[in-house]
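Coming up is one lone chain in structure tokens, specifically the form predicted on its own.
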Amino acid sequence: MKNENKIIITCAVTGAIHTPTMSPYLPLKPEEIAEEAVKAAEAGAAIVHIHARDPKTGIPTSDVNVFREILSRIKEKSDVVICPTTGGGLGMTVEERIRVVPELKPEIASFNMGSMNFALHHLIEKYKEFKFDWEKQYLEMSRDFIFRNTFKDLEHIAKTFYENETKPELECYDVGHIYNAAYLLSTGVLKPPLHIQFVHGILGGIGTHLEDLMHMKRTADRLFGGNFTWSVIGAGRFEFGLCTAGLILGGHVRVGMEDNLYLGKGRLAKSNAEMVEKMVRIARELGREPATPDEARKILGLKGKDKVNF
């Protein structure tokens, strides 16, 4: 279903990139992540993207019990679409990352479209001290880290998604990932219509220039003939600029503390809801209206929150 006036705003609440030292407002405990997600939905997010963290240290975790607690808390208080990650965090195996799909059977989940250098080590120089011992080591390990998503992995992950009626949100960090998706579609591994997310600004992936976004969009248009929905992520200070460009081009957008910690120059966001509110204001100024969760379900063809396992 297409509705060109409606924009799906996704809020990525905590992610696995930023560490506790980087912002005192970054939610870490299950109840904090869930509360941030609910407030983001109240501010206008139709989808919340969820990573889990160890409640004591804030390190990213693949523990399904932590995921279940977070997702259940959100579902209890909101009808927002809940999209857990299968990207996980640095060092997690593919099996650890995708466990949330067969266990929790979400409506939609992220699905990374290729292997890449996923680098965070350049963030170390911004901080003199870290709150937890794991933080510097976690960031440094990315200097010699490959985020693994081989074709064998992609086939296995796709099969797991469809067996559980979970919609894949295809995370494309570069143009080659779009071609990977096209290949998997041609072989029947992926099923139309696709929902693609263009991810800009991760070191190891495509950059944040407007031409980069246009190249991703033109490539997808050529390969899929318009038979797909799409969303934009801009990492760091490029978040709101690239998202604004995306919504002008007719796409959907993602904001939140996974992608960016700042509401404006030198001003840390105190909540994910603040970021959603800013995006809502921009969208409305440009004639786009935020979709409700149920409208997002229709646009993306989701199975409904009554068919999840949490």
Given for the second form:
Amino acid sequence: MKNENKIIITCAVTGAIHTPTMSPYLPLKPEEIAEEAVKAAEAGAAIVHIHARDPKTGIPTSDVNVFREILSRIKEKSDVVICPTTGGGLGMTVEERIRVVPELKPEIASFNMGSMNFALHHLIEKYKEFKFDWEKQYLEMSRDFIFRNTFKDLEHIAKTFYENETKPELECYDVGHIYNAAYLLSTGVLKPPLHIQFVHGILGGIGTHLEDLMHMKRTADRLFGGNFTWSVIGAGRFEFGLCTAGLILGGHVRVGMEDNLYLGKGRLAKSNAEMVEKMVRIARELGREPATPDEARKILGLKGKDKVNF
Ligand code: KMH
Ligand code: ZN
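Next, give the form predicted in complex with (5S)-5-amino-3-OXO-hexanoic acid, keeping in mind that what was shown is the form predicted on its own.
Shown next: the complete complex, the earlier chain at its head.
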């Protein structure tokens, strides 16, 4: 089967949006996050997207040592492509967020394409009590939070990525972010071919309607022609529907507990692997075969797993 038919499934195993109270299955400790990532890869994920959490409390952390532990544990057991976050979590500085790139030199990492509101406070009302003290405060803090990615930041982040041969995965949460990418491409700050992730359903970004995805895709097609690769995220209950639309349109997809905790209505996913398995079933039914990690490396033009620093 040719590479065009291959679908890269990314699994985002823990993130920095959901908190421990929301699911007992959310991996928190480095060994749990690594284990979930390895199992997601065995289920068919070619890329795992990684955030780190404090081993004791589960609060998102930018501690490079925790990232290093997670990434090396995964690499020991799997050849999956490892994509750490540079979006981090609420309240982290840009410098703290991007430290993983020069320190660990990953093949690919997330690269957030603009400043925005990134709100989680609306999730509070769903829970009567929280397991850890930090959770409610963390979610509430997002009411007044600006996810900072100014043009100055973006130039600095891009330079850091290219110095370390790390491919940027451009997280676009709205149409304006695609124009930001086009501008930075025209000034040489970003280098082609771009890899774009259309992120739908974050409060502060574009919604989860099919028209929203079509608009993002049409805009990227118009600005970049055929010279880009792309993937879709649908946050919350729209995850599988929007990913299915993306795969029909020829894109790649991302699933996992960072974006959604449920396998179906009222049914918490017990593992990230279950979510990948569901996506693999849908893909195969619709004639797309999951890419292996090495096929994903080829499709995205990554430097290779022997060139990372962990
Ligand atoms: N949090 C997701 C909606 C990042 O980690 O840099 C997008 C994301 C960004 O994964
Ligand atoms: Zn993330």
